[in-house]
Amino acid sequence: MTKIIADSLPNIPWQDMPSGCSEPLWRYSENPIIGRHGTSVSNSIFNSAVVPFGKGFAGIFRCDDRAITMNLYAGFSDNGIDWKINDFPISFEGDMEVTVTEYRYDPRVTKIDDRYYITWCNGYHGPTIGVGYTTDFVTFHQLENAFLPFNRNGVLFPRKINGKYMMLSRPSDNGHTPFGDIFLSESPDLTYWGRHRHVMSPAAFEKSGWQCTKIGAGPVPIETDEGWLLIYHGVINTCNGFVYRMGAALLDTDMPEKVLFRSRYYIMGPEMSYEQNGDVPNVTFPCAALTDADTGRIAIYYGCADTVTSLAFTTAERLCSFIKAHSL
């Protein structure tokens, strides 16, 4: 049995696998859990990050308002399903050179020591990776941008590896990038990033077409006794535009640039109406995962059609077995 190396989370949001399910993930029956009008000013709420906090949960949410301004909002929940999201965006403290931004979107959150670190796509002369932290989800501090533009999908590992902070990212261009590989970078202090290493590229169409255009890291990697479990998104460019599906990989524990297994088949794709229809059709985009080490349960938060937020479930054993059985 694959074991998750993390804290127990007995109140993890959960719904048992439906009878007859043969898929590696299954959807929450009451999806979407957050509608597009989850705040008084929102046009859409999606691609957001959730972590355990206090006796419940806290989150950093991408809310595009009715001016279609992309920004980050804090929210709280007792059960991880029913959310109260602030009506006002997060105001970061820090150097005005980095806190004055063109946009903020697609956050991830990971707890390291006593801080909850946030990474997101930050508008600084084009998209790059913003980095900040909070201890209470009330006051937020912004650090230096991690990389030069253009870059997206910056995802921190939940602990130092070989004494260094580690981050996955996907270098890009200034538009709706029609390409993209995942890279790993390390830092001694969360300011200076280097020793960049290639992790993986889009797959050849004839081997795994759903991820042949671009790929990007999703939730914070999950540490297991078999390696780092990485849930990621893969994209194919079709006659109807980009289609975003989810995949998974296992990375080496001490050298996470080394891919041990990678799913040939996608683990979830846009099949439900709320995933196929919205501001950007045919998108399932994972940004957060909660885990319970005692049971091996995993709850995945994902954006649907760039409009709403939904939940899916699996276990570490089920997902890792699927990756190994259907690996590129």
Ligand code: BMA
Contents of the next structure:
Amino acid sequence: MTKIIADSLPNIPWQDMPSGCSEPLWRYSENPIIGRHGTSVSNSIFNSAVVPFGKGFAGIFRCDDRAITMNLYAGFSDNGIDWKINDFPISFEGDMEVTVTEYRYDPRVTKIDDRYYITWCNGYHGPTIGVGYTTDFVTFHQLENAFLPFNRNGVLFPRKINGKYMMLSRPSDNGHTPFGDIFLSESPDLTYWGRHRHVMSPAAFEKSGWQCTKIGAGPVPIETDEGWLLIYHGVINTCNGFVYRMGAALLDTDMPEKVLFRSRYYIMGPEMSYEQNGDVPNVTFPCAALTDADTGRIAIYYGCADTVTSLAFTTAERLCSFIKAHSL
Ligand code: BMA
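In place of the form predicted on its own, the structure of the form predicted in complex with beta-D-mannopyranose is requested.
Let's see the whole complex now, leading with the same chain.
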């Protein structure tokens, strides 16, 4: 049995696996959990991140407003399913050269010590990785951008490894990047990042076509007794445009640049109408996962068609067995 090494979360949102399910993940029956008009100003709410907070949950949401301005909004929930999201975007305190907002999107959140760290794709003369933190989801502090433009999908590990903060990221271009590998960088202080290491490239089309164009880290990696469980997105370019599916890999605990297993088959892709239809069709884009160490349960939050937010479930054991049985 694969064991999750983290806190227990008895109130993790959950639905049992439907009988006869043969997939590694199954969807929440009431998806999507957040509709496009989840706030009074939103055009769409997707690619968002949640964490346990107080007796319930808090989150950082990507809301594109009705001017299609991409920004981050805080939200709160008692059960992880019904969310109340602020009508106003987060405003960060910090160096004004860095806090000036061009655009912000695709947040991830992880708790390290007593701070909830947020990483996101931050417009600073092109997309790069913004970093900030909060302790209360009311006041937000912004640190230096982690990297030079252009970069996306910056995801922090939930603890230091060998005494250093660790971040996955995906160097990119200024447009809808037709390439992309996942890299690992380390930092002593969350300001200066270096010792960059290659982790994974897109797969060869012949071997695993769904992830042959680009890949990017999804939720914060989940620590297990078999390594870091990384859920990621993989993209193929088709005659109808990009299709975003989800995959998973196991990375070495002490050297996360070392890939132990990586799924050849996708673990979920756009199949439901809310995943296939929306502002950008055929996108399933995971940005957060809640875990319960006692039961091994995992609840994955993912954006659907760049329009709404949904929930899917699995267990560490089910997902890791799947990756190992169908490894690239
Ligand atoms: C990526 C990002 C994501 C988005 C995806 C599909 O480049 O912009 O936010 O979900 O494209 O449009």
